[in-house]
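Just the one chain here, the form predicted alone, laid out as structure tokens.
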Amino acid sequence: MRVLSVFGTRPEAVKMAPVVHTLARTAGIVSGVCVTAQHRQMLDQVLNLFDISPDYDLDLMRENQSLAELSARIFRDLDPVLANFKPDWVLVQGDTTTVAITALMAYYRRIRVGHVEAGLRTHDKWQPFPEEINRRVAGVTADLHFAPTEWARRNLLAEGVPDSAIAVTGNPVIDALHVVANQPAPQEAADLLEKLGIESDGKRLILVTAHRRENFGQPLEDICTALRELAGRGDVEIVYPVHLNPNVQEPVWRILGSVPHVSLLPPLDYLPLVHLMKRATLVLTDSGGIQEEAPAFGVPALVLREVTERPEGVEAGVLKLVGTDSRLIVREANRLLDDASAYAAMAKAVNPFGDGRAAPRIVERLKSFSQE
């Protein structure tokens, strides 16, 4: 059985890495990897971290390219790869432009599609944008759906996907997280924590990631206003690795660039990011993956979005939706920082996103499904 895994961004690479390694060591499978490099630099450091050498690298990242331009390049450059590798299955993960276009390309060539992290929905086509539609496109074309949770499975059933085509596996991001968290902390993370006085001076770390398209403009400015107010407490240090997109860089540096107790960093490699997350007291994020990762360390996460496709975390009590309203962000962050019982209730809740064994389940179901 020939299986081609296709991905293009850092989050996809993190979540597919355990699957790629499991495929490579499974008898009866010829595994190939194609990267679109939708995100070049951030993708490469994950490939190095997990020791993955792509068989095909489309190298499609261009500065300030539109979604239409990126999609056109994937359509053009992926087709020869499919013709050359001749996969029986194409595996995609999540909800990026790479996922949607790859799923369509596989469909055009009558190649079966396996969708990792299937069934996530907000049921709002504009939030997150364009991810909600990307994952629906992948869901329509997929032959086998690897749902991370029962909630995701129920979404797929409601859309008419037969139960026999769904496998609840957990999310492979937890597999990857276990591997990375057990590695020694890189020097840059240790130096930063020491410089900021985290723990040694009683300071507490707030880790922030905010970069989603739907938050561009006033929403991101409101997030930054909230961070500026939180920094005024004096007992916290805010670390914000800032996405390279100019729509993020400009407001963040304008509002927070000279604020004491706020450290604005270039985008971090995955290894130091994970180790900062382990040491954080609180995470503020509009990221999808970090909503799954922070609870694995018992770190409460305030989600800077109006809706989430991961409501299991909200129901379990490990996530709380706060949107982008400055007053609400400040109020909820202060509550967790000042109320030990409220903090403990979130920190000790059970992570609903997996147990670190998703990749073997995905590969085993792929093999058994192909034999049915």
Ligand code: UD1
Contents of the next structure:
Amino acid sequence: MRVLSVFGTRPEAVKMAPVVHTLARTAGIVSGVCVTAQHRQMLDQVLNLFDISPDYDLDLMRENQSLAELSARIFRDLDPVLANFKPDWVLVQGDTTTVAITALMAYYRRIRVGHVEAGLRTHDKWQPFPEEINRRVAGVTADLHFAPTEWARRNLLAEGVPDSAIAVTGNPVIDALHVVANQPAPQEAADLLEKLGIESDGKRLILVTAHRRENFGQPLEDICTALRELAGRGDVEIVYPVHLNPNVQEPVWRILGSVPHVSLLPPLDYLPLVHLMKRATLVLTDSGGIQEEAPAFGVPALVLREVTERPEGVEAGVLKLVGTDSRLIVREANRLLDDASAYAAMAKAVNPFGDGRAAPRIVERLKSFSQE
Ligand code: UD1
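Having seen the form predicted alone, could you now give me the structure of the form predicted in complex with the ligand?
What follows is the whole complex; the chain from before opens it.
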């Protein structure tokens, strides 16, 4: 059975790495990897960390690329790869433009599609934009849906996907996290924690990531204003690795570039990021993956979005949706920093998103499908 895993951005690479490694050591499977490189630098960091050498690298990223241009380049350059590798299955993960276009292209060539992290929905086509539609496109083309949770499975059933085409596997992000969190903390993370006084002066670390398209403009500015105010407490250190998208870089540096107790960093490699997350008191994020990872460390996360496709974490009490209103962000963060019982209630390490064994379940299901 020939399986081609296709991915393009940093989070897809993190989540597919355990699957790619499992495929590679499974008898009877010929595994190939194609990266669209929708992200260049951020993707390469993860490929190095997980020691993955792609068989095909489309190298598509352009500075400030539009969705249309990126999609057109994937359409043009992926088809020859499918013709050359001749996969029985194409695996995609999540909801980026790489995922939607790849799933459609595989369908055009009558190749089976497996969708990892299937069934996440907000049911609002504009939030997140364009991810909600990207994952629905992958959903209608997929032959096998690897749902991370029961909730995701129920979303798929409600859309008419037959139960036999769904496997609840957990999310392989937790597989990846276990591997990385067990490695020693890299010097870069240790040095930063020491410099900021997190180890020595009892300062508390707030880790921030924010880069969603629907937050570009005023919402992102409001997030930054809230961070400036929180930094004014003086007893916290805010660390914000800033995504390379120019729509993120510009406002973040303008508003926070010279604020005391705020450290703006280039995007971090996954290994130091995970080790900072482990040591954080609080995470503020609009990212998807970090909503899944912070609960694994018992670190409360405030979600800087109006809706989430990961309500399991909100229900479990480890995530809280706060949106992008500055006053609300500051109020909720202050509450957790000042009220020990409110903090303790959120800091319980119950992770609804997986147990670290998603990748073997995904590969087992792929194999059993071909024997049906
Ligand atoms: C993309 C995904 C989003 C995912 C995010 C994770 C889409 C539509 N969006 O958003 O779902 O959450 O990745 O990070 O697929 N850039 C670099 N170097 C890099 C990466 C990005 O310079 O390594 C810059 C480039 O100018 C690029 C821009 O960031 O044009 C935007 O990248 P793009 O992949 O289009 O969108 P993201 O905002 O990263």
